[in-house]
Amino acid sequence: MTQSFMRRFVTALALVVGLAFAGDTLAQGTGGGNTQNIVQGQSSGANPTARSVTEEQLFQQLDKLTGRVSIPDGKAAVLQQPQGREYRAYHESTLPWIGGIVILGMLVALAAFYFTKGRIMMEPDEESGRKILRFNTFERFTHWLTATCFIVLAISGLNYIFGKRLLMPLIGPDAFAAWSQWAKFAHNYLSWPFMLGVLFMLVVWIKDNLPDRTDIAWLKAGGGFLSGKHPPARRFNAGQKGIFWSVVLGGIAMSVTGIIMMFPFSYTDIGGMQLSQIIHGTLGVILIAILIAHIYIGSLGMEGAYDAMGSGEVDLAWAKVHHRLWVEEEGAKTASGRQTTARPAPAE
């Protein structure tokens, strides 16, 4: 039994020594080589991420990359939308510059015109004091409905572009957040009566705003603003027709893009919504600039012009100067002549 035990002990000892020797040899052949390679790699300055795929390379391969997602909502499955960067750059940089240049440029031009030419005054005439009906009650309602809604839409829309840059530093973030929320409500709800007003304008005034040959002569004369001699015009001159079509066509385009934004993803994808916002914002600032000029001419810029949309009646002498052909057409409609009323004489 002693010899058998000794034989087993020697065999086990030999096995342990053999395994230890083999492990040491293996470590020298593999681990030592790896350590040497790592040290050599560090000393050579190699970048272990130099050969990794960059984000830009992935964007260049978007048309070749394929895959699928299990998310039921297709909108939520969009993980990267490179066009969003272009929209953000336009909204944060390009659009504010366009709005600032267009609107401030119009204000500067009107101020320069006013201080150099002054207000356009009515010319004295033997028919001064007599009135002629220019716009009836429904026409004036249509005008003021559209104009009032547009002013609120313009202010709330400009807040979207310039609010956080100009207004928030003045009133603080909390007040600005509350103001912006109410501005959004006003913008959404008043857009519907604005669209109705644009439709009314199209129906009521389209026949008087079709271009004709008198518009060419009016444009050649600059509308009489520079020469002081007003070319003959019908009910609306070329400048007024330009404003009409700007409001109608621009209003329709803004209505369509606005509806797309009010009902997200109902009619288009994220790319279409971003394009709608670009069109909506750009047309918005252009229309604001155009209607600033319209407001100036209809109030401060020209004496007697406001009466047309105030009482609906204008001075006959004023009408003959600015819309002579229209006055003649109104006089030819009835056997009794023009639809005029005499201004009551002041009490002495």
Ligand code: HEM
Second form
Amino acid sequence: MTQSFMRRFVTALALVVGLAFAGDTLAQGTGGGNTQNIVQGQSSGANPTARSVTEEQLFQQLDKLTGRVSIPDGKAAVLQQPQGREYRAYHESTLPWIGGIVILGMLVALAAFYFTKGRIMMEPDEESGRKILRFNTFERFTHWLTATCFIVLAISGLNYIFGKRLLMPLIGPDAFAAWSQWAKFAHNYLSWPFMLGVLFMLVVWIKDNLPDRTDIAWLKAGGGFLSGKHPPARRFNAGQKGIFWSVVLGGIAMSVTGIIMMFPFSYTDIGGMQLSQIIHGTLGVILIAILIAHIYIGSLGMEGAYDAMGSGEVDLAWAKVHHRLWVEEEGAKTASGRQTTARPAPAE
Ligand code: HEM
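Now show me the form predicted together with the named molecule, since the one above was the form predicted on its own.
Once more the chain from above appears, this time first in line as the rest of the complex follows.
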């Protein structure tokens, strides 16, 4: 009995050892199965099993663990991408912090300026009653097309970053899900007219936004915001040129990264997708902060400024104070008979 038990035990042991050895050999062999682990960035054939490296070492050293798949969806071959953890931490924690700081910081700075300095007002004698055409119909159409789309993109974009944390607790998960779905549609579809608007802006305004010597004087004087004395400027001062280039260059970068995300994995792999999202999110919150300042100065912050984008005409005296060199250039054109921009206001 004891002998027969011993015989059966030894046979079973031999079987187990044999099977284990065969399995190990198969795993190290050249394949036959659906996936074979290979370590990216190292010589092929390495086998990241628990015996050769620890999981922690892999996470520290590797870009990603990929396998080989026979199905058409090649990206399914990525088994693990340790950097995804850093991406997630950026998305879930760092980005909301950056967004909160730049946007709230801008709002606080503008509020401080408003409550200490007040609105930038026109002097009584700046109201000449004569008007000068500042932006024609197509320029105003372009501006409002881009601006409207940007505002919707900004609100729906902020929902991606803050909605879950700030809005969902207030309105509940069901309403938040419905709102988020509409916000996502708006974000995806309005991105196209926004891109068109940025392109139009580039075409119509680039010639007035090339840097020149007047910008240096304007920057040295800090735009005259604190002294109240406006440095001479052509059609756009250095601050406005900064807005223009932020919108154009920032808009192009947002468009490229946005399209990459709209068609996932069509142009890049997982790392490229994450990088696009990081650039899109970070640049997005910075642009929102910059445009909050623009919206403030174009409406509440400066008396007489809004008319330029409202009716398209501004008071001639306002134009002389804020864009003296431009008024002179326009006057020269009128004198040479090429364009009439100034006309008398109707008698009151
Ligand atoms: C309700 C929001 C907005 C208001 C009230 C507003 C107002 C204005 C005004 C009054 C001007 C003309 C300034 C002048 O006479 O020189 C202007 C110009 C401009 N706006 Fe806006 N704007 C708004 C939103 C936007 C947005 C969201 C964008 C871009 C996404 C934008 C981009 C521009 C650009 C590039 C210019 C030309 C450069 C400059 O004057 O700064 N605006 N805006």
